Structure formats: C-alpha cells, structure tokens
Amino acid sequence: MIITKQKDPNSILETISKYKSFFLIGCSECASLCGTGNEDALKDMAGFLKSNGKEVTGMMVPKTGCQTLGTKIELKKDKDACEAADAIIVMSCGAGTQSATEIFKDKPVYPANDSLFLGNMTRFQMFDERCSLCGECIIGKTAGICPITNCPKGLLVGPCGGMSDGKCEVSPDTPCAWVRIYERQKALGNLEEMKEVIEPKDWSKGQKPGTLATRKDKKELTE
C-alpha cells in the first residue's frame, strides 16, 4: 500500500490561500488505512479550512482515488458540489491526486498529503517500507526479504564490513538484511541458495515514468 503522511495544514493554507471554496477527496483503500483519507480526515480538514474563513462545497471517499475512471463515476452525484467549488483538495497519495487533475481539466488540484514509500501495515495505522518498486524482483533469491529495500545501502552480496552484532551499520536498531536473510535461510534448510552470486542490478527495468498493460484483446480472450 502507498504510505502518505499529511502535510502541515498551514501549508496547505498558504498554497490554496487565493481560492475561496474547496471539494475534498479522499481514498477508501490506502489513505484511509494511513488516517489522511478518510470520512474523518476529510471532516478534520473542512474544518480546519472553514475556521480558516473557507467554504467547503462538499466531499467524498472514492472506492479507490487512483482509479480515474471510477472516481469519476462516483462523482457524478457531486457534480453541483464540485462545479461550485473553486479548486479541488486531494487527501490521498499522489497518484489519486493525478487522478483527480485528470477528472477536473477546468480545476485546480491540491494535495493534502505526502507520498513516503510502499509498505505493510504492521499494526493499526503502522508502517515499515518493503518494497523499492524497483523493477525486477529478486526476493525469490534472499529469503523473502529484500536487501534492496531493507539495506540502506542496497547491497545484493551481503553485509557490509560496518555491520555489528546482527545491526545494521546505519540504523544501529535495525536488524541487518543479510543477517535477517540468512537466518531464514537457515531456517529454511536452504543455506546453499546463498553461495549464488546475485547480478548487478539492472536499474533501467525502473525506468520512469512507467506503463504497463496487462489487458487482453477481445481475441484473446476467446481463444
């Protein structure tokens, strides 16, 4: 899921400071895991911005922010709320508010919220980054668990000389990847996966900005 923060609300203020009245969108799926785009996010921000003398015309919690055609059909039952406001504020990652600057062509759209990393919710509203979006998975090869991602240094060929009892070099209260690595290998009975030497990282199969279909033609799909 992508992990988003929400910005200091007197930023917020200072940016849209030239507009009068706002919709508010949020996000049913990531950002409301996250708190910053919920039915109560988006009630703590219009209240925020009618003590701040703003007018809020309305709001709504899409199913899913980033899907723009969606979002748009949801709006559809919002379109006086939303042709009555001045700009429109996005509380959801940076994607859905991409979404929404698509949707309203005639508009100006603001985020709410920073997009930090991808990640598992480890608890209620609790977040560590696994995942670099790096183009090329290689946990098949390290347990599980990704050295890009987890090793600050990104190392594909295990520890570095700064590692100390089991920690990490840079974050002394983190456990090492490589040290988390092989003891699930260990674990595993697989400790002979190890003496493969992982290949230089082919950083161009993350190339941005990146596309991707995955959709088969009505062919295909008959076939």
Second form
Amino acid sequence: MIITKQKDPNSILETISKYKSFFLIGCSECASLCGTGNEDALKDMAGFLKSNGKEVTGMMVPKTGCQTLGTKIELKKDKDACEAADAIIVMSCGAGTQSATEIFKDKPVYPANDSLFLGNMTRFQMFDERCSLCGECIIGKTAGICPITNCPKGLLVGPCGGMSDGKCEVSPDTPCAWVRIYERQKALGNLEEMKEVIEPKDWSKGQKPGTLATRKDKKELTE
Amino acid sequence: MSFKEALESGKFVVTAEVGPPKGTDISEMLHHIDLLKGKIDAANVTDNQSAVMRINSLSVCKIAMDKGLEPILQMTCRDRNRIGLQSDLLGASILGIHNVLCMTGDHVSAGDHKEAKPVYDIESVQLLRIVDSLNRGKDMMGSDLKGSTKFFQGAVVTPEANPIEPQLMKFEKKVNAGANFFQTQAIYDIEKFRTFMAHARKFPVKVLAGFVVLKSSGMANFLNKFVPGINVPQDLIDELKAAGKEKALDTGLNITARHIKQLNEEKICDGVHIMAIGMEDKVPIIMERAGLL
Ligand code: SF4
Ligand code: SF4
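What I would like now is the form predicted together with the partner chain, since the data block earlier showed the form predicted alone; can you produce it?
Shown next: the complete complex, the earlier chain at its head.
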C-alpha cells in the first residue's frame, strides 16, 4: 500500500493562506490504514482549520481515492458543499490528490499528506518499504529480497565496503540487504546464484510517467 | 617505470593519496604532490571522498601527471550515471590518465550535501566491466568507439569485512570483471591479512595493503568503533598508550613502517597503499623507516 504521513499542520495553513473555505477528501484504503485519510483524520483536520479561522463546507471519504472515475461519481452527492468551497484539501496519497485535480477543473487542490513509499504493514500502523516499483523485478535472482529498495545504494552485485558486522553503512540499525541475501541464499542452498553478476538495471522499463492498459478494448484503442 | 610496469615487474610498489581541496586554492595540494613525487609509484586522486564536495578527481589527476606524479583516477558511482562515467573515462584517456580505481562510493548521507540524490546507476563491478569494454573498443551498449582506451583498472577490497564470505564473493566478481590490482581497506593485523592473501593469491591480481597511520590510542578506538572493516588489535592500542601523548604519532609511524617492512620482506603482498589523510609529509618518513627509500 501507499504509505502517507500528514504534513506539519502549520505548513498546510501557510500554503492555503489565500483561501477561506475548504472541502476535505480522504480515502478509505491505504490512507485510512495509515491513519491519514480516515473519517477521524478528516474530522481532526476540520477542527484544526476551524480553530484557525477557516471554514469547512463538507468532507467525504471515497472508497478508493486513486480510482478517479469512482471518486468522481461518489462526490456527486456532495456537489453543493464542493461548490461552496474555495479549495479542496485531499488527505490521501499524491495519486488520490491528483484524482481531485482531475475532477475539480476550476478549483485549487492541496495535499495534506506526504506520500512516502510503497510499503508493507509489518504491524498495526508500522510500515516498511520493500519495493520501489522499478519496472522490472529482479528478486528472482536475489533470494526474494529486493536490493534496489533494501540497499540504500540499490546495489546489484553484493555488499559495499561500508557494511559493518552485517549492518548497513547508511543506517547502522538496519541489516545490510546483501548480507540478508547472502544468508538466505546460503540457507536455501542457492549460494551459486549469488555468483552471477546482475546486469546494470534497465531504467527505461520504469520510465515516468508509467502507463498501462490491460483492458482489451482500450488496448485496441491505443494500438 | 609506470605504475603498471612496476607492479608487473614484481617490484614492491607504494601508492599514496592526493586529496583535492574544496575550493580553487590548490597550493597545499601542490605541495603534497611535490612531497610524494619521485618517491612513490603512483597516487590515488580521491573522488569527492566521504561524499564531501571537492575539486573533481580528473582535473587533479592531470595536474599531478604534469608535475611528474603518476595518478590513479578514483571513480565512484555515486555522482554520475553510466553516460557520465563513460564520458569521463574517455576524457581521462585522452588526457593520458590510464590508471583507474573503480569503487561504489560512500553514500551522500556521509557527506556535506546530504540532500543530494545518490546516483548508483551502476556499481563497482559493473564499472570494472565497462572499463574492460572501453579497453576493447566498445561502449557498454556494445557500440564501437572511435579509438579505444587502455586503462589499467583496479578495485578495493575489505579483507576484514564481517561477515567475510559476501565480501570475498564480490572480490571474485571484481577479478572476473577485469580488475588488475586491488587496494585494501586499512589493515592492522598482519596474520589476519596473511589469511586473506592466501585466498587472494589464487587469482591473477596484484594486491596493495592499505595503511592509515594511527596517531593515538584514541584514534585507534575511534576507527574500531566507527569505520567498517577496520580492526586495530589491542596490543597496538596498548603500544600507542604506553608511548604517551608526545610520542604517540611517532609510535604510529613506527607501527606502519614495521608492518610495511614485514609485508615486503615476507613477500605477503605486492605493495602498499598509504592513506596519509593530511599527513602527506609523513609518507617519505614511513617509507624510509620501512627501508623503501
Ligand atoms: S526489483 Fe523492482 S519490482 Fe522487484 S521488488 Fe525490487 S523494486 Fe520492486
Ligand atoms: S551496507 Fe549493504 S545495504 Fe548498506 S549500502 Fe552497503 S551494500 Fe547497501
């Protein structure tokens, strides 16, 4: 899921200083699990804005904020509240925020959250990054552990000289990704695999902005 | 005799470091170059060492070469992508710089521009392969070059990494990728280093043992605690302590010289790499005490 963290509320106030009234949009998926876009988070934000002299015309938690069409349909019932607002504040990830940008053609849209990474929830509201969506997955060669994400240097050919007692040069509390790969390959009896020099990454596979159409008629449309 | 010829002749070679400064006043660096030339076989010119922004390695290599000190171009993968690295390698080649040391490079978080985007588009082993390819007249995509390079390429290894196995696997990958010589992380325990060399000797590469002079027992403790792959044994720490404040540095120089002498006499490795870190004037003293001058 997409891991988000709420911005410093005062920095939000600063960016929206021009405007008086706001409609708030959350998200019931990732941002709710992160506690940044659920009903409670929206209510807290509304309270904060009001205590700072702002108005809140309404709020809504769409099912999936990054699903642009669905969110647009869900927002229909809040048409008046949206129209009454000077600007929209979105409390989801950057993708959900840009759904709003697309939906509200003539209203400014502001993010309340910082989008951090694609994360695994290891315990309740504890998240770790494991995959950077690089465009071509290579962890079939690295014991199922992603060095592009787990190694701060994204190295593909083994530990760097900064590894110390199995820990990472960059964050000494974290195990070195390549020591983890080594240990797992050894435990699996696949150490031979670690002798392969993985080719330099083909970054063109992850070129931005990514686009994909799996729907058949759309595929034909774009061809 | 060039650095490459010296290594191939079987001479016990000595390399040291030239550290480019931050800023355009290079007078002190030029003085260091003068101190080292004619005494050592070649000098590494560091590449934004510890991720601290300084003059680039390439320009200083050219200056060292013009002053008569053979340079080894250090190249890290932290600041340039594959296009930038290859382009700088071609540039080095036309300037007559033919020794290159391929490294991954300390992370930007260690340096003075912590907000920088670290590159690591490729890394040390892949960089060695690229150098090998340029030497064969092709870029890394396999396209023909108009004129090939003739690099003598080296790499680094940490003989006391813990755990050691993944480090040794990477060492072997570097050998297979075309590394001709290795410079090691600083070593302080000759017996442990001997064990590493027994392994390294299975491969057709030259190994220069790394040295960082211990200035005090405090420094030794600091290295043990904070620098990956460095283990200063207790007896050396005791020796420095016993020497007292006044004589600590001199004792540190003696320890380095004694170790270098032993490596040379017992032919444990092919040479040494002395990282003076600001004490370039001490390099000739160490060499003298080690019987190399
Ligand atoms: S290799 Fe790429 S796709 Fe696979 S886990 Fe790592 S970042 Fe994600
Ligand atoms: S210590 Fe390991 S995880 Fe950390 S940067 Fe080096 S190779 Fe990557």
